[in-house]
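Take a look at this single chain in structure tokens; it is the form predicted alone.
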Amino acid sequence: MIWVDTVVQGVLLGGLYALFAAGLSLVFGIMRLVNLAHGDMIVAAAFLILLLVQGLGLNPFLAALLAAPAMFAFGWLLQRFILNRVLGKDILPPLLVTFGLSVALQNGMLEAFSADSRRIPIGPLESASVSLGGITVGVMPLLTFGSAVAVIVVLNQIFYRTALGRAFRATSDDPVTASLMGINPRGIFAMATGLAMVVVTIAALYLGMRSNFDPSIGPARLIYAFEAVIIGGLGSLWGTLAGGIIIGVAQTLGAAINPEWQILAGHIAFLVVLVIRPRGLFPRALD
């Protein structure tokens, strides 16, 4: 029972971890470009709820919603205004540029925090668990692992049934024939960097509430992110949920051997995964 245990908290750790990958697979799906600040804008979303919880009053939830609009605006202006002037065929622009970005992110969340470590309140809720047969869960866990579907679904019904769906799926294909047929590529890219920031703010929303952070982790978020999107296949999103799942039970199992094995059973499960299938799991457009 106590390996049953660990492994379901493994995969509802990987929910975690799939929250932080959806937004780098979304992006990475519709324009092929790898967001090096992904990380520190999650960091940078956390220190917005926490203002809003502090300085309000907020119920954490209720701060994310009113974060998830400024988050959309950041990550539209930011790719309409910035992101725009580099893409194209050679990839390091991008890089280079989202590089300088979580830079200076993580400086100026430095400055203006400092390097102090934060968490966003939520009482009670914290330490509620469930009874699931023999095994306790704890209730926050069971929410991102929730949250994560259900953004999946979501983004997925979104590409799936709706218009702008549509536009970004041609987009993605050929932006060249899509801007025959009337669409604005950079503006679909975006609406997409946009909604990424929406995502992304929900995925700061369970990292405070779960875990302390600080200006300094957002590269390491990044890396988690990075191996559950390679793991699940470049722009999957359910297979993203599926290498976070694959990362959160690697370590789990790892930690639950030697405590000091968790991040590194995490990467090796990666490095396992991209030698059997360097594609990833679900090599496919988004899905």
The other form holds:
Amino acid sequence: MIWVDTVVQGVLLGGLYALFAAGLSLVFGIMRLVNLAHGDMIVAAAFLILLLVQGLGLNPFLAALLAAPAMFAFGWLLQRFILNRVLGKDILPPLLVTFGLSVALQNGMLEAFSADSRRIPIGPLESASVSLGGITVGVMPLLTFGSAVAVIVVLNQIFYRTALGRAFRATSDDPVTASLMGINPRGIFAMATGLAMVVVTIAALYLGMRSNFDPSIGPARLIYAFEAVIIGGLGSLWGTLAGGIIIGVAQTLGAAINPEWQILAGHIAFLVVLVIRPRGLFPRALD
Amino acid sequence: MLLQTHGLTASYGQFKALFGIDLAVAKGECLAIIGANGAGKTTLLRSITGVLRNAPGMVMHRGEAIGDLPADRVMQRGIAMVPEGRKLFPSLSVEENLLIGGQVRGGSGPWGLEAIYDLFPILRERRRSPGTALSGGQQQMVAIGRALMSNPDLLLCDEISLGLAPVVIRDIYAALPRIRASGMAVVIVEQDIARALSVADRVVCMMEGRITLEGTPAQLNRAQIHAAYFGEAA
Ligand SMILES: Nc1ncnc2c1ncn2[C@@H]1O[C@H](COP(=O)(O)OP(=O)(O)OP(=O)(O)O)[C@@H](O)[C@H]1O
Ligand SMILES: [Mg+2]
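The structure above corresponds to the form predicted alone; please give the structure of the form predicted in complex with its partner chain next.
Whole complex next, starting from this chain.
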């Protein structure tokens, strides 16, 4: 039973990693852009939510709802005026720009909020738990996992059921031909990054409520997100969830054997999957 | 004039591909552009559609300078393109490929999903398939339908018969009268000279980035065309 419990906790932890990774996966899937500042953007959004919670006395979920449109606007502007200029055949310029952005964001947050560790207060919810068939699971991990699944379902609905999603896929296939359809690829990319920042806000909400954060932790979160995206197969959102779960389960199993092995076990699982399936679990046929 | 180019030039880096093209397309007209491989036919269409940008006045559409507009804005004005090589979106089904053609500009006009399916009934049967799972001829039908979905006033078709079997080419060209009946002007780039002469109101021949001959099919004789096409006396 202890093993079942460990696996369940791992799956739920995977939900958090999938949330970290979903925005990254979305942006990569549409424009082949690797955003090295993704982790720092999650931390920045967590600070934004914290400011709203402390400044206006809002419930964290309500604060995230307010932060989401602001983050969408940030993402839209960032893509429209900076990232679009460096997107092209060469993948190096966007990498350098987002790396620079990562450094700038970290230092900006350090100036504004100091290096102190923070947490978004949630009161009794933090330790609340429910019993599911003999296994006790925390309400927060359950909520996180549910949110991850919801985010991925909604993103898939947008992708495969809406005109915007059709434009996302067409532009990802072939931006020149998409422009012959009257679509402005730069506008589509801006929408995609805006949408990714909404997902980042949701990830930030759970990051901030479930653990301490400070301006420097972004890159460490980015690694799990990267691993989840790569294990899942680049550009596949359900793959990203599967990738998050694999890392989460590996970490909790590793920790159950020896608490020091938690992080290492996650990275080893990542490498093992890559050895067996170099293109990830659900690679897109096109790439 | 619906569309005019004035001294249109284009280059790829140092290489000049077009040397001052003057072209005019009237409302509702069918113009065929012929010319050997590398003559600059595709480059001309890419310059008109804004994939290659120019000085504003080099391309005029309904009296307005559009030479410097990006492709999406040119398309929104009513110039649709069936690109060389069809260029269907692999991630989209046949129906989605059609829908995306009318997504930004569609609305008023005779062409919608049903009209396209009536024009090319096989596409109705295959509408759930991925666009790229179809045969070459069917893919070409999707590419034409996709362009029609925006109800353009000018339709540019780049080598719609390339690589297709004669019966398939016949089926595709059979749709041309119905397309023209809706009033739009059509420019077809075609390497099959006889085909071009039989469907077009007017023919333009290009060679090495220049227009070498222009006239109605009735005005042109074989020797003239041969000379304009290959750059030598017949
Ligand atoms: N992307 C490019 N980069 C460099 N040169 C190019 C490019 N595209 C075309 N060219 C050159 O420009 C010239 C005109 O090419 P274009 O494709 O317009 O000819 P075309 O008449 O359409 O030929 P085809 O019948 O083969 O399609 C050719 O010499 C070609 O090699
Ligand atoms: Mg060509």
